[in-house]
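Only one chain is shown below, in structure tokens, and it's the form predicted on its own.
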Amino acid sequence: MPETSDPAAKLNSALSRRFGEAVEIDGRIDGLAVLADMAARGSCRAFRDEPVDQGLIRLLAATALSSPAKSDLQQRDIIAIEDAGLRERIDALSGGGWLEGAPAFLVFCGNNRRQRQLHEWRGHPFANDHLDAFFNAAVDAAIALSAFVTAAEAVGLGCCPVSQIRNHPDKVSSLLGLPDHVFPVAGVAFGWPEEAPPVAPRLPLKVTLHTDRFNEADLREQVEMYDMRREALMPYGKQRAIDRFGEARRYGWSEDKARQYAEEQRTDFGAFVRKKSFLLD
């Protein structure tokens, strides 16, 4: 992408290689160098050996704490992992790998723990014992994880969340000693990118922008389409389960994905949140 000192120039470019279709901007709308940022941002996964600054990590958690809350019951905590055994352990549990060569990662969790706690010093009863309580935490989680991205990658670093450290919750939560109502949502390695990472193509905003009502129409000629343009701008390098799936002639997004999941994961996952004394009705 080359590079632009117009903020609505470069916005333009990024959108573009996004979604492959032009998006309309007026140029007077404060705060276009922001938008273009974070529409050209990528996942890093290649790191300078440099370390981040710990003030500098709690600034910008606390950033990510300052974001929308449902109800504002905060539901969510934060923990950074310093201790480089305990990561390799972490890493190890995640598939090995995903935080090789980051110098810090965070832990993002949901806790609907300290809510129950508030209805226990009050003496008022804890009447959402339901899915609600388990899927609120988790959202808070998601949000501050998000806003901890565009924070960090507002000041110049370079992030990738880490959903694997659900693939082996219960250890993860034990490694990391999370009590009753609190549990791992996802992971952020983090650090001072070595490049500037890819910016991956999304499906058109045809497939996920709906006005008034949710819309599928020419749904699989638009991923057909998606699948195209993105194997042109970002293919991928290998094709997943040969041995199970054969070779592909074309292996595009919606082939990739759909091998993704026709492997099980995460099929434990369920049981550790009602071990985490959850009730899911």
The other form holds:
2 protein chains.
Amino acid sequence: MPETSDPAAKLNSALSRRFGEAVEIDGRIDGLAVLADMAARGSCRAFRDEPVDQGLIRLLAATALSSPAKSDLQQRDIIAIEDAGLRERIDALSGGGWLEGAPAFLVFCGNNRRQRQLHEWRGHPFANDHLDAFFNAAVDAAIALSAFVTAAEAVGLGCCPVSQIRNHPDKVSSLLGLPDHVFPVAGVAFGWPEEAPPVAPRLPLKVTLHTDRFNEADLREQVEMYDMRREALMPYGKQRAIDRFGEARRYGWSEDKARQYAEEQRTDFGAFVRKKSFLLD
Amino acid sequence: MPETSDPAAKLNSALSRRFGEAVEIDGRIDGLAVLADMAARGSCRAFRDEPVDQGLIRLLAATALSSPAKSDLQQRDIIAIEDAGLRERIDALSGGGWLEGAPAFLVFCGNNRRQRQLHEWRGHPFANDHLDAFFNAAVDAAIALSAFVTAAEAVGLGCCPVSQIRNHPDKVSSLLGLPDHVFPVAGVAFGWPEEAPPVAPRLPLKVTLHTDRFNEADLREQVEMYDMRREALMPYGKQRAIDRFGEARRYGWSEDKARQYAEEQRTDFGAFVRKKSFLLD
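Okay, that was the form predicted on its own. Show me the form predicted together with another copy of the chain next.
What follows is the entire complex, opening with the chain shown before.
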């Protein structure tokens, strides 16, 4: 995508590639440059060999923690990983390579522990030890993570969310000293990008944006068209699990994702969350 | 907070109020205006009587759906509520009043159904019917919700996330026609704000931003100081559950939150999610 200083043009170009259709843009509205950066984002895996200033990381974390939180309960924490050895151990537990070359790394955690502590301190019973307690903390952490990515990319950093830190949640949790009712949601590796990451095509809005009622008419056809669009714009470098499934002649998003989740992934996550003393009733 | 056109000053003012401490800002970095808007945000409940253009809503939804998604699985959908009767029914099920006066309303849903459909269509077994399936979809929806709020506020809209749509998840789900493995995470009510909402003070960064290891030294003292700071800057208009707990002389955040969750809330959410055919093992 050519760089342009016209935000409406940049936004139009990003969304057309992203969704395979033009999205109406009223060029008179404020803030189009922000939308253009958000729409043109991509996960960054190649960083310049240059540190990210600690003060900037703190500023971005504070901005992220200004994002909405369910009922103002603020059930999320950020852990900045500065120790190089710790970072290596987390990387190894995440399958290796996700943090390689990224100058900075944060872990976003859900925290329902603080809420329970408030009840102890204020002498009021905690009446909500069920799925919602876990769910709200996870959602709060995800909201902050998303805001962090937007803020970091707004100052020119590149980001890569790393959910693989949950591959061995128990071990990562021990390394970070997470107590009961605190759990990792995802990490974000970031730094100054070597180059702007590509805009990954997404499912068409016809599939993901509904009016009044959920509608999956034509879903299969839409996914097939998306597979083809994606193959043309951003083909997969290699096929997964060829040993098991053979080499596919056409290899689109749906084939890649169905192969990915045909393998067991994080089957121990529920046991970990329960070990963190969450009831998930 | 006085309006200012200097983004560093606006950012500094917002973060000082938010966290009760100065956060270092290097005035030379790009993007400070974006950070300032994000840091100075607040939930908006008073809107001008003016519609939000459908094209703008679509543009903002497309921008939100450009945000990161776990493993590119895109396990989230947005439902735009346009029908006035439907909207009233959702509002009534949410306790009433959350959507009142807000010209526009979206519901953000987690969707793990599409992933399972891919497996059927591609003929590969789905090997991950456990907690992670629900968790990843919830997180994907929350990431998109957060990006939507940032994008909408960047163009000048005011937003109020509405998690209360899960007060009666089963009924809301029926109204929206959500099939198995699709569930509401939260709504966002939005419109053109009457005035800039206040910046709500948040827990100090000492509590929510950690280095290398989770650290809750001094947590209780920090929360007590926060309670006082909050009472000074943004006192609660009324105390909760005076019938049950009496009238408190000091009424800070910790007292409000401990009273709030001393009442059962959404105890049926787990049963709803299981009825949507999720195993949460």
